[in-house]
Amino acid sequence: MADSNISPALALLVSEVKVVNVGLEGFVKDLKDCDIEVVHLDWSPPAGGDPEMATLLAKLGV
Amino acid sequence: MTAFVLNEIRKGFYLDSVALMRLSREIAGAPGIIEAALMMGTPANIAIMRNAGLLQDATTPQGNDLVLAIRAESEDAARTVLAQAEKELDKPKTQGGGTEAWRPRSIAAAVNGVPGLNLALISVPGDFAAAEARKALNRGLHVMMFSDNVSIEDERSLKDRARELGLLMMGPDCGTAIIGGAPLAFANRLKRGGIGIIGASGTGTQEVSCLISEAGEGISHALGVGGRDLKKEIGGITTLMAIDALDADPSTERVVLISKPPHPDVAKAVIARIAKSPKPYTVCFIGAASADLPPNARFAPTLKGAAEIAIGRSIGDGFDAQAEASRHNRRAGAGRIEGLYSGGTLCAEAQVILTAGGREVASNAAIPGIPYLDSPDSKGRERMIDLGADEYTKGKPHPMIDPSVRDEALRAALQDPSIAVILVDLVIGYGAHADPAGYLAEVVAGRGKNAPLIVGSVCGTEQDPQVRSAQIKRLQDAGILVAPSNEDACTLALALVSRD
């Protein structure tokens, strides 16, 4: 586990990478082949597929 | 002939772009089909389908709808293929991790469900990518954004937020990264070692890292920053954070930085930061002739040069372009070189090398000092085409995933008597096509005996799923001349057209 005093970016480099994959499903297999823990998101376009609304909701933390 | 157009909309049905490409190709190749597409109903995709005459006037999909659009010679043909496509879509979704794999519906649910989750790999359509990245950052995740078509304003806003939080925001349009051995998007299976890479370019990072790995040295991490990070609007935010991280990383002994020439103000800031580093740097601003660097940094004008400086010795010593050229003299001295590249930075490197070799070059992805293909100055020049550029990939996967993007240009070049040599790249590794060499060999099979010579290189490693040596052999068996690196392929092309 990374030391809590180091920067988050360095912590990423010295810790185990654990990935959430959002999009192309093929990337999951590649990561698993390298023994990297990965969870694939069951993603579909948010906000009824309206990009502007999706951006707004993300900014609002929804 | 009157075409019949048939549309079907599936509300709220999402499939990723690679799955869509596979099914699109199946239905487009069915009997009686003139053209077909399966796309999410985003505004950009609707415009593409409408321009192609694939949408009925009344069809008005939303961004989270899947659109099946078919233009056929007859209604019967259209309905037959529609039924076939629907059958495919009704099959259960494939599971990357097996059918038992848990699939959270949101980033928040993923963070809550997986202790220690630390990175989001985002490859959803560009219209939605920034929103997902913002959610990931706000949950404390570093982001690798493979998606492109994200505005530069969104990029700046996301990178500002990431910097506040101390998180790495790699991308958008970040083709590759390798962190602690984790291949993110297009990445190769590399030896582990002490060389860190920071890349504002996907294939630039792949070429340098593969050349280093194949030479027997290893990579600690390869951090992508996105092709626009060193533009004035972004100011090198991720590059500067990546330098901080690799400087502090105990497994990184030296660093290679690869980018197109940065904005001068950004270059100054990055070089000033490198000057404070305790580690040696190699800087490759591909397309720049030089850079004013501090004593701990060396400039490399090419990708191969960057790899050589990083490992402290030359690569591919056994390759002699002049000797190789002398064995293939049937088109000696005649004609142009046409570059058909899937890798943008490999295309940039070709421009550097051909220009240094005295050729006049033009490109759709021109480096500084080179005219664009659509400019009046480009006439009669060697054309170096980046087939991964937006104009070739709108609504389609990248040519490294779908090499058919190159077919039309390749067939035209093979028939063009003014062309002596066709330069190509093959990029293998995770995320890439399963057998690009086999695909290319089939496309060029049966070419005439006076067709241009084809010269290429394979960017990848022996450990990659496609196996570099097997890909090289497949190309050689198809009569394609294969050099050990893109730089060497360009040098061979020059030798072939320069012979008396």
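Numbering follows the first chain given and starts at 1. Rigid core: the largest C-alpha set superposing within 1.5 Å between the two forms. Note that the coordinates shown come from a computational prediction; the quantities given were computed from them, not determined experimentally. What changes on going to the form predicted on its own:
- A displacement of 2 angstroms or greater separates the C-alpha positions of Asp50 between these two forms, with the rigid core held in common.
- Once the rigid core is used as the reference frame, the Cα position of Ala11 differs between these two forms by 2 Å or more.
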Contents of the next structure:
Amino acid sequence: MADSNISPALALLVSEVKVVNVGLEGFVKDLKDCDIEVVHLDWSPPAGGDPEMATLLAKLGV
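Based on the form predicted together with the partner chain presented above, generate the structure block for the form predicted on its own.
Only one chain is given; partner chains and other molecules are left out.
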């Protein structure tokens, strides 16, 4: 049970760190090496980051 006398910010700082890593897989190893729980989400920008192509794909609902 959390101590109701501490601020939410302090409670966050003293709690266990859990990370969701998006995109850059290199961070996963570093976090795991520090015994930090991490989930990796393999993500890249739509259309390879091409804004014009991404707009066209969005119009298609892809």
